[in-house]
Structure formats: structure tokens, C-alpha cells
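Just the one chain here, the form predicted on its own, laid out as C-alpha cells.
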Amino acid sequence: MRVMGVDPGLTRCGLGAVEGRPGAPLSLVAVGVVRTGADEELGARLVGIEAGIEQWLDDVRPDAVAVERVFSQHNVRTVMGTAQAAGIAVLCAARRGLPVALHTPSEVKAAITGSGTADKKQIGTMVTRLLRLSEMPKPADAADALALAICHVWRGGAQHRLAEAMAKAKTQDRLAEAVAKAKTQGRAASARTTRKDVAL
């Protein structure tokens, strides 16, 4: 499973992709950031983020995208920009029909380090160790994006398989209902034809 993680932000949008499956070693596919200037107009910044994410999706070709779930912070202006960047990431993935998962920061921290209160250095250290890298990915936004991708491989992979199984079961149920309905309609039509024959 190949997952692309997105750590949303207007100035630096962290992007990272990993490949692997639960219980097996993970491998780094790519890591980096999309940057926009603080002096740029908001619309131009969002267009820049969209173009960067689209390029990454073309290059990485992930099976799923994991985006950090935005939560309320003291700085409303910061959280608004983060939410706007997150929305762009979700839109880009959805446009391609890719499954999108939102993971909270504490969920990612717990998955990567075992503690929901880990700091960025602890996350970077564990990401470096888990992916067997020679040095910690920088900036921290890039390491956070990789942590999101790893979290989704470990946690979201099972959830995705469960969702697929449930969807398949629903499809089979609908198919069974359609077959039963067709048989019932067929018997009813046959009965009407027999009654007409008797009347003749």
C-alpha cells in the first residue's frame, strides 16, 4: 500500500509518501514541502498549493491520501490557513477518486511514538528510525507528513479493508435482493400468462 501524507499549511505544506503494510518494514517513496510566500495573495497561495499537490499525486501515484485533521488553536488566523490548505489536499485526492483519511495530531503521535503528547523532535526521530533514513527529514512539516502516511498504513489500512468488505457485502445484498425481485416478478408474470391460457 502506498500512502501520501499531507501536513497542511499555507507557508509550508509538508508532503511525504511511504509504501508498506501493517507488520512489515516501511520504505520511503518521497518527501518534501510545497512553499508559498507570506506576501502572496491568498488565492494565489492556494493555487500554488494545489499545483504542488497535483504534481506530487502525478509522481507518487498513491493508493490513499492521509491529511492531518485540523483542530482549533489559539491563533484563529493560523488554523484558518491550515484548514484551507487541508481542503485543497482533500479536493485534489477526491478529484482522482482516491480514498482520503483524516488523522488527528494526537492519533498520529500515538501511532508513531506511543505517546499522544510527543513533540516534533520525537516524531522526527521515530520517522527516521522507522524508515531507516540516514538523517531526519527536514523541515518538520515534511517529517510530520511522513508520520501521517505511516499512521495511515498502520491504522487506516485495516479500516480501509473493513470498509471495502462492508461495501462488498452491501453490493452482494443488493444483488441478492434484485435477483429475488426478478424471480418474484417472473413467477407473477408466469401466473398471469397461465390464467390467460385457462380463460381462452
The other form holds:
2 protein chains.
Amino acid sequence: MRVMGVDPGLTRCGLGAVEGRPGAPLSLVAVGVVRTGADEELGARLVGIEAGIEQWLDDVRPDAVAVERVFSQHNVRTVMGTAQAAGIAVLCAARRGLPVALHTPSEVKAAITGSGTADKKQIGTMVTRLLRLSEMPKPADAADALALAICHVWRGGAQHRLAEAMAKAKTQDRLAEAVAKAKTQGRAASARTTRKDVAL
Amino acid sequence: MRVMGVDPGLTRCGLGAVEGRPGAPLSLVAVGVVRTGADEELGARLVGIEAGIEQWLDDVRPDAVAVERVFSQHNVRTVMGTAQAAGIAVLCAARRGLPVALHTPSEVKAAITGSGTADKKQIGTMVTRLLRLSEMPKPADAADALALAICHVWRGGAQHRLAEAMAKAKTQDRLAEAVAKAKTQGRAASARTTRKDVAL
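Target state, the form predicted together with a further copy of the same chain; input state, the form predicted on its own:
Below is the entire complex, every chain and molecule, led by the chain shown above.
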């Protein structure tokens, strides 16, 4: 399973892709950052983020995309731009029909380090170790994107199986419902036919 | 000047276009809402919003797009989705090279009603009056989108002239800077040449 992680931001949007599956060693596919200038207009910045993510999706061809879930209570000054960058990442993935997962920072931290309150350095250290890299990916946004991707490989696998199972159950429910409905209509139709027969 | 206003939202994204210029009667071009289901996945919703806005831009062909500026302090529960819908509107406009303006709700209220704290009904009443409509546009999101567009026709004209003047001044500054730099380099080059002549 190849997962692309996105640590959204307007100034630095971290992107990182890993290949792996739960219980097997992970490998690095690509890591980097899409940057836009703080002096650019919002529209130009969003177009730049979209172009960068599109290029990455073309190059990396992930099976799924994991995006950090943005909360309004953090970094009030920059949160709108972060939410918009996250929205564009979700949009780009959804346009291609790729499954998108949103993970909170504490879910990612807990998945990678075992603690939901781990700091940036701890995340970087674990990403470096898990991907067997010679040095820590920089900037922190790039390491965070890899952490999101790793989190998704580990959590996403389970979530994906759960979602599949639920979708299957839903389909079976609908099927059962449709069958029941058809039977009822069948009975109603026979009932009407019977009444009609009687009436004639 | 034809302006398309966007009152961003995931469940209801209000869209409204007006034609006009400051000091002349305004006319309605189009008004409506793009809706996405609360039960849909975020990705599908954002794709739906993008498709709706793209269709509108194709049909309406505005000269500029005005989007409501989203603040993090309001409606914490829905603000992320609102910010993302706004980001997509800005993205769609910027991809086409259209000028995008962000107006705050109080700027819009002040422009349309004279009061920055006007309520929804007052906005609706003034939009109906200014566009000489037979009834108030519904839902409120559609009326708000028209209010944004009207606000931009009135404020945007002045802002546009200001931006143009500032861009012109900046170009002139850069030109003057380049000329000064060229002159300095010219002097440095002559100085070097002189020294070389002496050294030979």
C-alpha cells in the first residue's frame, strides 16, 4: 500500500509518501515541501498548492492520501490558510477517486511514538528510524507528512477493512431490504389481483 | 462590471452574480445555491462545490469574484468546512486569472445597509430593493452572495483603482531602482576599467 501524507500549510505544505503494510518494514517513496510566498495573493498561493499536489499525485501514484485534520482552536492566525490547503489536498485526491483519510495530530503522534503528546523531534526521530533513513527529513513539515503516511498505513489498513466490512454489510442490508420489499409488493400485487378477481 | 459573489459553505454555498458599476443601477445576472449532502464524505463535498462553482463561472463569466472572508472565531463547529469551500471558490477564480476579493461580513453589511451589524432580513430587503426584484432571494445564503457581489461592485471599484495605482507606483519604483542600479554598475565598471588601465 502506497500512502501520500499531507501536512497542510500555505507557506510550507509538507508532502511525504511511504510504501508498506501493517506488520512489515516501511519504505520511503518521496519527501518534500510545496512552498508559496507569504507576499503572494491567496488565490496564487492556492493555485501553487494545487499544482504542487497534482504533480506529486502524478509522480507518486498513491493508493490513498492522508491529510492532517485541522482544528480551529490551534494557531488562530494561520488556521484558515491551513484549512484551505488541507481542503485542496482532499479535493485533489477525491477528484482522482483516491480514498482520503483525515488524522488528528495526536492520532499521528500516538501511532508513531506511542504518545499523543510527543514533540516534533520525537516524531522526526521515529520517522527516521521507521524508514531507516540516514538523517532526519527536514523541514519538520516534511517529517510530519511522512508520519501521517505511516500512521495511515498502520491505522488506515484497519480502518479500510472496517469501512469495507461496513459497506458490505450495508449492501447486504439494502439487498435484504430490497428482497423484503419485492416480496411485500409481490404479496400486495397478488392481493390486488385477488381482490380484482373477486370484483369481476 | 460583472461580479460573482460567493457565500461559502459545504451544505449550502450561496452564489449570486450582478452587473453594475458605482453610481449606476445594478442588475441581477443569476442567483442560486450549490448544495452537498451532510452524509457525503468531505472529498465528495469539495468536488461537488468545485464542479458547481466551475459551472457558474462558465455560465456567468464574471470580471471579478467576491468571497466572504471566513474568521475562525465564528461557528467553530462548521468553520473548517466554510474555510475550505471559500478556498475552493478562490482557487477556481484564481485558476482563470480572475481578480478575487475577500470581504468581511461587516464590510458587506455596511456597504449594503449602512450598518455593519445589520441582520439577515435587512440584507435580504436591501438586496431585493437594489436589484429591483419582485421578491427576496432565498435561501439567505443566496441573498448573502448577491450582497457580496453588490458590495464588491461598490467597494471593489475603488479598491481596484487603488490596487492599480499601487501596482503602477511599484513598477515605477522598480524601474527607478533598476535605472539607479544600472548607473551604479556603469560607474563601477568604468572604475574597474580605469583601475585596469592604470595597472597595465
